[in-house]
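This document starts with one chain, in the form predicted on its own, laid out as structure tokens.
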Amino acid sequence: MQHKAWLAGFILLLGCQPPGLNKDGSPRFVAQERDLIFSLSPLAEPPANPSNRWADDPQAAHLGQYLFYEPRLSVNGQLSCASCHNPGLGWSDARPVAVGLGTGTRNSPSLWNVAQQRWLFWDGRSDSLWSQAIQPLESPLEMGHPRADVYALFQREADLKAGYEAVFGPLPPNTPAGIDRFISHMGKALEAFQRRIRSGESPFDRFARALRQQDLPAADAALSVEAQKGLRLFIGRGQCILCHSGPHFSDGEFHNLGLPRRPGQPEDPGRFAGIAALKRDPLNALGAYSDLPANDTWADKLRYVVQQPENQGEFKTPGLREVAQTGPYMHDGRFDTLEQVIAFYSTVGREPAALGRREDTLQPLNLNAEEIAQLAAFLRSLSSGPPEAALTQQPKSVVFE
């Protein structure tokens, strides 16, 4: 909280300074602005996950990629993880809300840079990528396959059994604890694959690198004047950086934006319910199936998280890299375009929140049409292009060769 207060004061100071421009109309970024820009780039390697000893194991990643595209994991044999996380659709599904065996109530989050996330799901009900991966598999609205039936599938299908045993050894015994161990291994393989879904260098990254090197011609070549003006708004008067901070463009936390209720949609408590689900999940980082060493501080985020009434209606801040690929937007997919999202922030607070209380820090930006276009241009500059081709299809064999 102290860091966020300092950053808010820093941004307020910037807002009091005259917006210097170069001859071509691009911003002449002052030292304080450059420091904020440099805090957003480059994107680092994913942080370690000591709760998964196979997190960066190539064989586990290969198995995870095979399972990610495998429809046999669904109860009807027609759905896979890629059904809602299509690499050709920004690792999402381009739908307002997820559709599997049934229709959900939340938007399918993109998997771009998913290993950078502190919490998983819109409500943060998982504290690791491996524990998150199991819930869609079993959800009756998604793939609908109970873990005991998935275990039986691996016993029955020789190729799946061989792939599993090549990484984790013999299948555990057919007991409740053995099946839980098996399903945790599946999640850990899926995490190992998904940790590889990373952004490349974006136009914004090239701009930030050139600015750091004081190569102004290269900076101007990397980012249009319109996008540079949007960047100034992002780190300055728009205060977007307060929540969309760091190279992942997310503070990793939860906020109530005061989104009004949508007709026909149920109340969604968001983080309030997510914390309760996280605490009781036997696959969390403090559970029996975690590889975390005793007293490891990595799980402090789980040890000390507390459910509070203020969590009602809070949802996770998404990262913004590749955001132009991942619409519709918000936890319920209510906005189709980036311009609609920005327009919401421009007029925020005109309607009551669906649940809970909108954060006081959110005030209307009162942007004009030109400024909305500038911010959208900057957000589009965070895209690095299509995913690595090798990640976009199922390997020919389940066993790593």
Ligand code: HEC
Contents of the next structure:
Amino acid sequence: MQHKAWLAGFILLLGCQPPGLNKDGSPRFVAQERDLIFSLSPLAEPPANPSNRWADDPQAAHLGQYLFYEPRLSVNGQLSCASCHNPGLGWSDARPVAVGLGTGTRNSPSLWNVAQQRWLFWDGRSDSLWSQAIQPLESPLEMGHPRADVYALFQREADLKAGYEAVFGPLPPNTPAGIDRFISHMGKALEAFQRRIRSGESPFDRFARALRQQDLPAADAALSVEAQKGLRLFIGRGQCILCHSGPHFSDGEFHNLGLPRRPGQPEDPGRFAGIAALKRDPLNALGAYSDLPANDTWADKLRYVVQQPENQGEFKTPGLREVAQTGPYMHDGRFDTLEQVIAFYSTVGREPAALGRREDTLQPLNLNAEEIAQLAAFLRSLSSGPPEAALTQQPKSVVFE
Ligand code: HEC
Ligand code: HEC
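Next block: the form predicted in complex with heme C (HEC), after the form predicted on its own:
Shown next: the complete complex, the earlier chain at its head.
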């Protein structure tokens, strides 16, 4: 990871000279703090993905939405993407680890704002949403449906075939390359749908907007004093913003937090294995099924990533928008509540890391109960409300009308 030394230095400075409070007890944010706050809001449209020609195609998004909720895509006809990414459960499943055909070892991430992610999966083993989507389809622990069988399903079922052909043209020939082309199209439609899963304005965004306009009564109305104090901790003494940065609250990178080993749980190398899998994935952005123009710099992230020993035990920094709805937390779902996550940051390092070495930037924060509650109140202010109703169910027809 890149050490943002200047930011760390500045945060240290803030820690030594706590700036004052307003009359109502809310923090009086100084200019440097305001700049950090403004760096977190508002959330922009997701970045373009030139490796998928259909990323922003409405017909592909319609097909993708149909497929997302379609149990025929699983080998037992009972599971869909929505089984583990349920819009009513924060686009996740409220379980510590995923349960599909079998039980996995990792937590189902929320799909809120998923198109803001630079890498996909906790270990970053996919570089695009479309190549990601193929893995749960085929995984024997998830939907268990090898691509050739999914292809046969589309040959057999007239409605699915018509839906596919309306977007991508005739089903490719029944050859290994044809089937790879078909399955990459499935992923591209699923990406187009998932790009629509976006947060609206949260209380924190309203607060930041009011602060920008120097409308302090409106700022106070948007965010409680407790949450404002939590915000000050988030950008200051808590150093959370070192990794949970930008309007998506993630630096898009991987870190070893030194989470202790849990008895009975397998050792998880995280990013270390993820880089190797990404490089050899024939469906990555440099592969034959990517729509990326030659020499496009979008894939530089893939070209230049190199596996290093310190990647052992690193996991992706999750975004924090809507985080109040998306528990349990961490890659293995070990914490049920936000307070437990914050208590971990407060005492980090008491037990040895499960694997690899905890990053030096993380030092125990020694927060008291009041401060833990303040940080949690701030995290809860990042919720914008339920997802857009139009996205939360399967469309009536697979073909776009
Ligand atoms: C059995 C539960 C299950 C099903 C079914 C499932 N997923 Fe997931 N999903 C997971 C888990 C667990 C992970 C994280 C796995 C990992 O990091 O190794 C994940 C990761 C993801 C991610 C990466 C998110 C991120 O922040 O990195 C996306 C996107 C996603 N799934 C979309 C889908 C789509 C699309 C489907 C249907 C084709 C699907 N999932 C089916 C459990 C499931
Ligand atoms: C060194 C980088 C770093 C810093 C600093 C950091 N985080 Fe994290 N955060 C991460 C990573 C990486 C994960 C995922 C770790 C895992 O699952 O193994 C994570 C996970 C989380 C989660 C769980 C989210 C989810 O969906 O599972 C929350 C909540 C969170 N952090 C809040 C905070 C707060 C609050 C602070 C400040 C007190 C903070 N983080 C500081 C990198 C960081």
